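The chain that follows stands alone, in the form predicted alone, written as structure tokens.
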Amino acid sequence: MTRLLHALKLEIVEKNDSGCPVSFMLQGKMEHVAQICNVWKVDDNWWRRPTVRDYFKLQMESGLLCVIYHECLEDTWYLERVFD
């Protein structure tokens, strides 16, 4: 099962040196990231107010199980989903 939020920001996220997410504060504990299972772009909306996100579907040493994605024009990050 898998449980869709509504964008919940996170304000430290921790990236290598080719921009994939290593690690995240959520709840006040840092989650580190195991896995990355899937990676995936979204550019749409260019003839109104465009959307360019990086997304991650991440695996993290803690067991969780997640989604999360760089909003590219802002430079910031969200949690989106997570999965039981």
Contents of the next structure:
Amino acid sequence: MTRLLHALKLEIVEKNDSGCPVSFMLQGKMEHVAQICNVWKVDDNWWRRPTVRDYFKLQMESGLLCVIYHECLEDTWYLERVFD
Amino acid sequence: MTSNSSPTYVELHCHTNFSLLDGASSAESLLERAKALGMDALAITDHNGFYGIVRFWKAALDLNIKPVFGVEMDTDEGFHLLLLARNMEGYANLCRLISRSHLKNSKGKASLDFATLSECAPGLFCLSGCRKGEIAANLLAGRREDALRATEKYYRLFGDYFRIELQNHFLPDDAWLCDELADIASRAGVNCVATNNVHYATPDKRQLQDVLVCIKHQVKLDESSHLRYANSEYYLKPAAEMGSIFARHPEAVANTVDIARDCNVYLDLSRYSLPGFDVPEGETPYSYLCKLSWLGAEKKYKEITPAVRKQLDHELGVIDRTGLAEYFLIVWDIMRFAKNRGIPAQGRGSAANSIVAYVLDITKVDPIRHNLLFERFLNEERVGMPDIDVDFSTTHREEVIQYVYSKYGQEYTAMVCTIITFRARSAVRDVGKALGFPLEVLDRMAKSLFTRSAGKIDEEIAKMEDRMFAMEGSGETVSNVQSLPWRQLFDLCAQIHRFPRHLGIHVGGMLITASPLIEVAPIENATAPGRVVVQFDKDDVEDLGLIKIDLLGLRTLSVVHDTLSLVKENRGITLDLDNLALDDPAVFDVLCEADTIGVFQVESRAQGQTLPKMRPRKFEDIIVEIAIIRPGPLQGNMVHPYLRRRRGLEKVEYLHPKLEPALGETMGVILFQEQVIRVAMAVAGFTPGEADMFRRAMGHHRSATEMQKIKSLFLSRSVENGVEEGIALQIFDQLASFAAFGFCKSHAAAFAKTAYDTAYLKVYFTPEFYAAILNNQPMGFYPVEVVVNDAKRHGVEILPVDANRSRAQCSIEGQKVRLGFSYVDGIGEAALQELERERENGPYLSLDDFYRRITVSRDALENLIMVGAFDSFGKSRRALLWRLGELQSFGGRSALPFDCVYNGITLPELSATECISAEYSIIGFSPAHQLLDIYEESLQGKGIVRSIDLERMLDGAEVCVVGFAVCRQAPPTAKGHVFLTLEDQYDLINVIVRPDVYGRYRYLVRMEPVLIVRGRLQRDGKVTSILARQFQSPIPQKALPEPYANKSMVELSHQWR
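Given the form predicted alone above, produce the structure of the same protein in the form predicted together with the partner chain.
Time for the whole complex; same chain goes first.
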């Protein structure tokens, strides 16, 4: 099962030199990335309201498997999906 | 290859903008990017074609990058497959498989079958392709076994020359797909190769790529997510980045370099250039050419003078040493065919510099008499092949082309293509549509643009009034163009400028090759049934060392042909224009008076203004007249000095005495390309070959650095030759401004002969000449109504279409021209023949009789009635229309004659305005009236001066004129001035609009078909113009007759030149 979330904004995200997430705060708890399972990029709608996002599918040390994305133009991070 | 320690990488999957609407960077910009990234090689792999490979090859050589030639093919099964040529065998196989893939489909489509691929596999590398490749697509669809089978299939065919392609554009499943592909490769024992499926050089071109895809699929951006790539990762990436992306498959990156190293194709195809020419036994092509040339010389020259002998010997020697004897024989043979068939034909361009071409009847201008320069056409130092361009009567050109096909075979002959590129109007329409702009706004904007450059649209829009392109009721105004969508539109239009859009067929370029064409160049279907076109354009063909022959259609030659036929039919005279004396005073009188409508090359507004100042009195003057109204002399500020010197108003001077022999014939002014060569030889001491290369170098757009090199060479050689540097610099500047747009004297001379012939026909065979022009529309500078009014001014009555007198084409009745049925809209080709044939059974007695005997549509019958074709039956046009309705309702074609119960009704005649309106709608003019007749009453009392009265008025007088705008020009050389030609019932009127006045009346000047102009009369010798001060529309547009009502000016398309 997968839960699609209504793009929950992540307030604190730590990144490495390559811009990949290392950890983020979720529900008051710091989650640390164990493994980046996949990375993909979306860059579209440039003629209206541009969307530039870097997606990361992450395996967290806590066992959580989730998808977060970086809204590049705003430099903000969102949790989009959590896998049970 | 590079020996850096970081990963080395060569991009092997790269689309240029010659993937036709699926590639957003030119070959040049991709190669520049590759150079910047330190890539030693780069592949070009456009979709289903080699359209861009020659440009790519040239640019790659310039940048010292190794070009790899390939193609991404669509397969019959709908997959993609990437193929790269390893060697010339592979190149020929790619040409063959591309050709076959196109020829079995309709125009613009291609698909490769496995049988063809199998046959053409030698010499190729095969890469498995993108996500649409057979292996990747099967994996993505979950068909792993099929993927494995496909891998084995290609491996069996290509062995070690097959590679599985890995691509990662950061799509959600890309990493997975790469792993799967690598796994399959490993199982099958196949190597992998990393590529990036490049569609643009840098990420910033992604927007343009999206727009191109939308244009290709005719959708808006909002509707195109399924067609476009989801991100901007399809650019040319550096080796380090590719190394990082493919960190799990480093060998795939390294393999790119090995493949590039193993691909070695050099595109010199000159050995395939000529098909050979059968000569009589015991002759070689050269000996036969010599024989024909000397025989021809004996016919052309009553006496072979030492000058003729010397020139012929010299040219034959050069032709022998350059191996071009067969080329001359091929063209000679084509001309012989045309002559035997009575098809008017003559060589044009630089070939007319050659005495061999003249004595072989390829050209009609004697190079000895006209002091022409052979080296402009051919010299031994010249790089590249010379061109022989031949004009044929347009109506007969197809016969000639078919002859060439039959002589050399369909497999060895094809027309070269022309690449249709985006210009201002097409860019606005296509880009705007993709961005979602309303079509009406785009249409209005496109039509109102002056510039042809898509890069200058914003500049021009900034000068426009709101109403020029604002959509009614949309609220769009000029201020809105600063908003984001408009800025995006202008920016994307600028980026798309000169991008290839689609392929067309060149107007005349024919390629004939020694090897079967499909091994030399890919061919594909053209629009015309049965016609194929080469995927290379004329420049490509020249760069490849192939030879093309331009077989062009010239409508004026059709006019000449038709005039001669009508003269023979009407007067029983057979004219031989080849032997005209070229010194008839009456012909020169017509030219001096600028009475030249219909006369080839000297009928335009600008020519009309210059002729009375030039006052040509000999054939050489016509050559100058044709060459002088060109951008070169205009831009080089040569025209006025020449005219002043000719009229004795300015002293003839030379910057240096060495110039006198070269420029003496044109009074010290450079007017011809040949003079650039002669000046370079005289001043800088160049050899003829060097001088021609110098001319060619200056003629192309060069970078500042290259221009500086050319300049330094010219200056240093001039100084060595004893010319002072300051003077040499002035001479160089004159040559530089002229060279880009100058005219070749031999070309002008060839055209001058046709100009003389047409002027001669106009003077002595006036009705036949006008009838021939009317039978060959559209042609020439003016719309047909201007030609008709000119005929009337010359006393030639134009008779309306008549059911019992007209023929299919316009014909002669005494000294009058009878319009042909072909001028009536809606009559098909078959009916045209039937109309005349049926009349052999007896004249048509009435509309009823005509209706029963001839099968044409009701629309065509109505049109015939409305242009007066049945007036001779004595009934009004309205009554005939009524009767037609009755016939259709109650009669039928096979029914017996009947009387109708409504016969007693008396219908009013059509008004004059209604008649004129109908005639303009149906045939484009009125045989008996002029458009302004409609407004005569409403214009009374406005102080309007008739065109014929202007001549009697004083220079500087304030005048008011009215006319139908027949021509509007804004030449780039005129610094913002606009030139109008109006026509009233009596003659043409020249109007000059200064930039400030144009700014005030832009809308009227551009859009109104009929204009009242107030301004000052200007007289320069015999030329009268009105310097406009104010414009006014005489009537509301809705009062205009169809087809002019409610149409913008630009829709009256003939008017802007």
